[in-house]
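Shown next as structure tokens: one chain only, the form predicted on its own.
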Amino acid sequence: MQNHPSYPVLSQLLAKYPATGGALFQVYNDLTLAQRWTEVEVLDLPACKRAAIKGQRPTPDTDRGPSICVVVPCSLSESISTSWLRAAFTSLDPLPSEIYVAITSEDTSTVYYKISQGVVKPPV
């Protein structure tokens, strides 16, 4: 991992949160290399004992342009709760209306779940 080009960007938070380092490394590389996010920054979420990733996600709709999103990585083996999700939201400034939880597995699969605050009616 130390020889990977993304390591210098992540090294401080990988050392601070070693238990969640694998998920952070995997999701960061997926977003920057595979999904081609731009203006990516890594955020410290001490209340959740992990890092989050904020960046501009490219959209196929050229009229709208890229959208800014926040992703909180975790592994499939972790247990998360509503209080953990609340802590993730309140740790971010400005407070987003939604975040994505990226759940990683040992086979390098990553699934992204969109989480909104409160009860949100799905689009029709």
Contents of the next structure:
Amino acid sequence: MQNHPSYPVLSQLLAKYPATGGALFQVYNDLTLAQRWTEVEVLDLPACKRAAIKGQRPTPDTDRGPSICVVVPCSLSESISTSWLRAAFTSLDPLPSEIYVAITSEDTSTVYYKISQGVVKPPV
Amino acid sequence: MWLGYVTYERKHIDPLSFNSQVNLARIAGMTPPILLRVSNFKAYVWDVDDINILRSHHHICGILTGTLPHLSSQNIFLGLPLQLMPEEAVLLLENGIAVLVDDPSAHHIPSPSALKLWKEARLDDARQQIALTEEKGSIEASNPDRAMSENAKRKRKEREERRARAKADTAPSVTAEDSPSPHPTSENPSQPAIGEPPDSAIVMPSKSYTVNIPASSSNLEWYAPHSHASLTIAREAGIWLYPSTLQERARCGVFRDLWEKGYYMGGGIKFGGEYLVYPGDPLRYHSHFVASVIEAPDAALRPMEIVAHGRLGTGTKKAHLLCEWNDETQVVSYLSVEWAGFG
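Other form of same protein, the form predicted in complex with the partner chain, not the form predicted on its own:
Full assembly next; the chain just shown is listed first.
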């Protein structure tokens, strides 16, 4: 991992949160290399005992404009809770309307789910 | 609009005392509380008017569970009684909209005279229905050609000729009974097909009639319901125990919160959740959400559940709603889950 180009950006937070290092590494690479997010930075989320990733999601043609999104990585094998999810929201400034949870599995698949606070209708 | 709403702004839910419920009803000018007939810890509604009120005034839908024995597929055509989710019954009770009745003990043993009166009234009603049917039938028979096609007329002529020949062969003639008893639709092979009027000159040995028999016990002379107006009272009487666990309390809390927001709820099994949450009457709208009840803020949640709920929700044009119940603060917090659309 140390020789990987992403390592320098992540090294500090990988050292701080070794338990979630694998998920962080996988999601960071997926976002930057496969999903082609831009202006990607890592954030420290002590309330969730891990790092989160903030960046700009590429815009689909019909969308309004580029959106800044926050992604919280987590592994399939973890046990989380709704209070953990809400803690992610309250740790972020400014308070986002939604966050993305990136769930990693051991075959390096990553799936992303959008979590919003409150009762938020699905798009039509 | 809801006088009961003001009470439930409090954090701790107390079942209203019977007197305050009655006063609420009087002040609000509402009708007396609806009777929920409890049998084996399930709440049923047997009166159609009450079902209407529950749905249109209180946006509580329930499900119809009555089936017709002679229909082979017993999940399509459903009727009385309406079965309520326990959370629905609890909410109605706590809001003073309904009271619980122990149905088995409400049915007393009828006296012989009461039973005799009931039997006679029942037979009378059946006879009246038959008389009306016959009257209608004779009106139609006296003017049989009004809707007949040439083909039908020809077939009737042929049938009449055939029967006349058969009658000439057999010795005694068949006469109709004095008071034909109602049969559930038994087919007489010599009757004309549906849509064709009966042969006027022929005497039928037995006719089949459809007689409606009311199923409700409310009008029985020996039905004496005793109302239980609160959860505490009902629990002490041993007829209702819900909610008794954290999971059940969480469901009641979540259901109430969604209901107070004005949503209609249905069962969520078809979409992998506890409830389907509709913005209006389910007969008019599709649900926007599938809701799961999370019994505590730190209850273990597996990421795979987010994947399963989120993808199924999005795949069916809904969002998944994680409804977290906090038993200490009695507050519900919501998180909406959708597939991100990338990854």
